[in-house]
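First comes one chain, alone, set out as structure tokens in the form predicted on its own.
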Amino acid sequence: MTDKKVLTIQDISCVGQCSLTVALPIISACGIETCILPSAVLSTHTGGFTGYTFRDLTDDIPAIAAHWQKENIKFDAVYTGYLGSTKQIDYSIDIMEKLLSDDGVRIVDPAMADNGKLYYGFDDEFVKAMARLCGKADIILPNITEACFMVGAEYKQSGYDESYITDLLAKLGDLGAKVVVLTGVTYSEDKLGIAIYDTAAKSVNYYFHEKLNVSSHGTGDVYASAFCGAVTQGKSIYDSAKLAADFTVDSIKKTIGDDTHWYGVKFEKSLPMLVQELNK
């Protein structure tokens, strides 16, 4: 285990098991000092709740970053999740340039779309800004919808072949990131997985796990956070992608059957498994 410090930039949904309330405990469980920069504070996440409160913290970000710079605080990794505006994307780029250690890692989860549609409030301008952020990253973690929006490809939920995915990966690589970890890839009815593309070697590796016929809020954040923790702790890209997938699947399984827990997954119950596998 190594002593590393990660900064994660995303919102706080106080109830709902997503964004920072997922990232902070999961990355910390990986033995990583986890620092946070909240982009907004919401009473709950927006998926299924109504009447939630929202406070935008965009204007606080530059002062926080300036204070860190004054204190000579550096991070071994910066991991961005849901960002609410192009201004927040610009601030995140600036933070990566000024506060990352010399050998630090830039990890971007372009959380902005799913199931063929952009999240509420996002537009083409935001997509272009997110593609620019991905171009400055070392590792990006898009799902297929996000990938298609960023490279202008046709979205296919299913029924595609391997050439569709390899073409998508190549176009994502052209944005500028060193590694693309594409989630939600499937070539069969019973398997779901990840395609990992090394842009320098132009190589593609896959990891597939069982496909669970359930839809759960926050699993993208669970996956990205576990991946960030594993890769910062020194695991290979492939091993980190595999471990994060297995952890996410286990979290979903531990939630199935509890209809009262519709708003997220019980990732806390799977943390022992994550730590055990990380220490192998």
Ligand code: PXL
Contents of the next structure:
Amino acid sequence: MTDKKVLTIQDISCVGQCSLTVALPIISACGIETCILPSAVLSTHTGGFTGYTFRDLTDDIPAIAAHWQKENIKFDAVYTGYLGSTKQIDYSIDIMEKLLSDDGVRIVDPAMADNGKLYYGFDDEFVKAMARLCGKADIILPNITEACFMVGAEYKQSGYDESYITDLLAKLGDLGAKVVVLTGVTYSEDKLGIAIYDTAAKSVNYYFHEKLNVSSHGTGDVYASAFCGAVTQGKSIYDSAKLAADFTVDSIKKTIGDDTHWYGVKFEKSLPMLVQELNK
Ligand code: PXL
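Next block: the form predicted in complex with this ligand, after the form predicted on its own:
In what comes next, the whole complex appears, and the chain from above leads the way.
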């Protein structure tokens, strides 16, 4: 076990099992000290609830970062998730420049879209800014919808062939990120998976798992958090991508059948499995 410290920048959705309420427990369970920078506080996430409260914390970010800089605090990784504005993206870029240790890792989950659509409140200007943040990252974790928005490609839910994915990966690599971990890739009825593109080696590797025919909220955050925990713990990118996928599938399985739990997945029930696999 390493002794590493991650900073994750995303919102607190108080109820809804996404963003920081997912990242903090999952990365901590991986044995990593998890520092947080909440970008906003919402009563719930925006995906299915109505009437949620929203407290924007953008203007607090520079003073928080300045204090850390004064204290000489450095992070081994900075992982960004859902960000609420282009200004927050600019601040995140600045934080990566100033507060990462020398060999620190920039991990960006461009959490802004799914199933062919942008989440509520996002527009083209935000997409462009997110593409810029991805260009500065070591590792990005888009789903296919986010990838298509960022590179201006047509969104296809299924029925595509390998060239569609390799083209997306190449264009994502052109944004500037070193490694692309593309989620939600499927070439068959019963398998879903991850495509991992190393831009330096120009290599593409896949990990496929069973396809569960359910649509679950917050799984992108569960996936990215487990990936961040595993990679910071020293696992290879491929092993981290695989472990995060197995953990996410397990979390979804633990939720299936409970219709009252439509807003997120019961990842807590799968944490023992994550820790066990991580320590193998
Ligand atoms: O899971 C991504 C996410 C994070 N934070 C907020 C959201 C969403 C997705 O809808 O609304 C506030």
